[in-house]
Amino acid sequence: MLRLLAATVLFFLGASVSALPAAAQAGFPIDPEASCVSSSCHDDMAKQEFVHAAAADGEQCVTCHEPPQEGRHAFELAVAEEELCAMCHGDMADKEYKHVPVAEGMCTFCHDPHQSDNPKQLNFPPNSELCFNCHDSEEFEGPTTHGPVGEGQCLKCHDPHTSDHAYQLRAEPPDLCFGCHNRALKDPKGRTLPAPKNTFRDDTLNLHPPFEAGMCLGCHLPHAGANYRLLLEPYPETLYASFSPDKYICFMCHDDEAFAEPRTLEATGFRNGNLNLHYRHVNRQKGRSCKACHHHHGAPNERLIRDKIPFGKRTINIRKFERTQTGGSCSPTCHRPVSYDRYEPVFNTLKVTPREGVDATPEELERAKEEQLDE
């Protein structure tokens, strides 16, 4: 790769005199007062839309090129290649994280030193077409693509030269992400995405710990991926889904044991006696996905319990959620108010599907209460 970079730089700059034929190295007589850009010499210069100021009129060529022998058409760079651009443009690699061509002084790998039809005299359009000369385009493709990536706008997130942030990011997450996600946006299917920044800044909400820590990349990929919302692992796109642990990114951190058995005295606190209410809601052919009750970023209730649930094009409410020391109660639109208690099971007059397993005995509940409340 470096050999390719060097060859490209050599092509654009004509920097190596030794690479020229002997006759050209010797040069031929020139009028030192004449412009380098004329009908008889370098007449193709200054013809494209974006022209380097030093090459605009043929009068400042000696800023970069100088003849080792006065009056002869044979030139070498005024200073070493890696220092030449810095004479005018300063040090473009003065921060901790540097783009490799910049760090190696290979400015002309991306920029033409004379002229171009692209802004900044770039050798290619200022989008992913330029970046994919080095970066593998396949790594930025997938069923789900981040908006800026899909538009080829790499520079929305990355500085092309140098940065104080890894990967030459323009800022650290979440501030980088909130540069766009500070307002409602539309996804490719036309669905409105709320502004996560509003949730992040809302002191009245309980936040998901990774989100509260600004760890957007703990759950999401920045470029492209196979999963809904660019998640690192799968997650159901719909409110209802048949259950399988491998369908939920949540189990990267949370123990799936809470969803594995219909009865438990330990795996979850969301239980009525030993009736596992997580299992009842989720582990079924038409199970509720986690989003039916919990918000992935933040919610007004403990345990990230929502007060509103997306339901197709509608929104339904959880009118009230209350948590007690040994249980809780909720009153969602989807069913009448219900309560649960881990050690003194509540009888709810609610029509339900048959309950799997066997109720714990009072002795088992009392023993679990003593063990757990003492912890």
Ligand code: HEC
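Mind sharing the form predicted in complex with this ligand? What's above is the form predicted on its own.
Only a single chain is listed, so you will not see partners or other molecules.
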């Protein structure tokens, strides 16, 4: 029926006038006083589930279509199509950020002017099916796909028309993210994702500065990506990982020097004398990932040190981390209580792998102490 009507329109717009029967070329025999919708004309109008209030009956057609005149039945639009909807709806792109097809008045690409079986007279279901008419679906797929993106819920984050936030977002991160991440969620493998909003609001925690600043997109992608947890760069999923700097998103912002050498008097504060404890834990075949000690968003102790870390069904505790002016101590599940001091190395009797490199001399330690504690 639609195609038939469209063909009729084309005919009367003169697309192939010569093919018209002589009677029709002479004019459409209609009564200008009659309703446009009757049992014989346009009787498919206002039949679908969602009907445009402005096209609900035959009397209103003429608000958008030129009224039929004797001898003519061209239904020309009353005003140019790009301006038609604004007659009643005003400017749908009146905020700072405007979706291009809306700003260009392409309303009828997404909406049927009369009726539809989709809500809001949409020509497509109100999900990614609509968006993928113009946006490339492949950009929204990846080994890690964000829950709402995979479910086609683009409209949860984007306004289809216009917004005060870039990319027509409904809100800016972190508020946008906290709209859903205000509670624990499950990832596709069924693992619990704790609520970052609780971390954000907990003022007993030390927050990672970029997290505290609400820069979620400094580390995460919103749609899909190659890495674990939608991260911009890789991060080991597991607690243990053989070391390579390109496995850690952390080095996007932090210097990997702190992990490069077995001995240092300056590259990190996590050292005992010049024994680099970052290197010793992380830079080895069965290296500990940062998450063995640090939390990525925020933790109860200084330097983002955790109290505990979930490990399979168990919990590893990092009890009583205490930082002093020159070192620190803790009593983790992993080994017996230990402490470290940057200038007066502590003698720890752990059964350990041989230490690489050479101990600093007392003079070197003294010099480092003078330089660093003066700062």
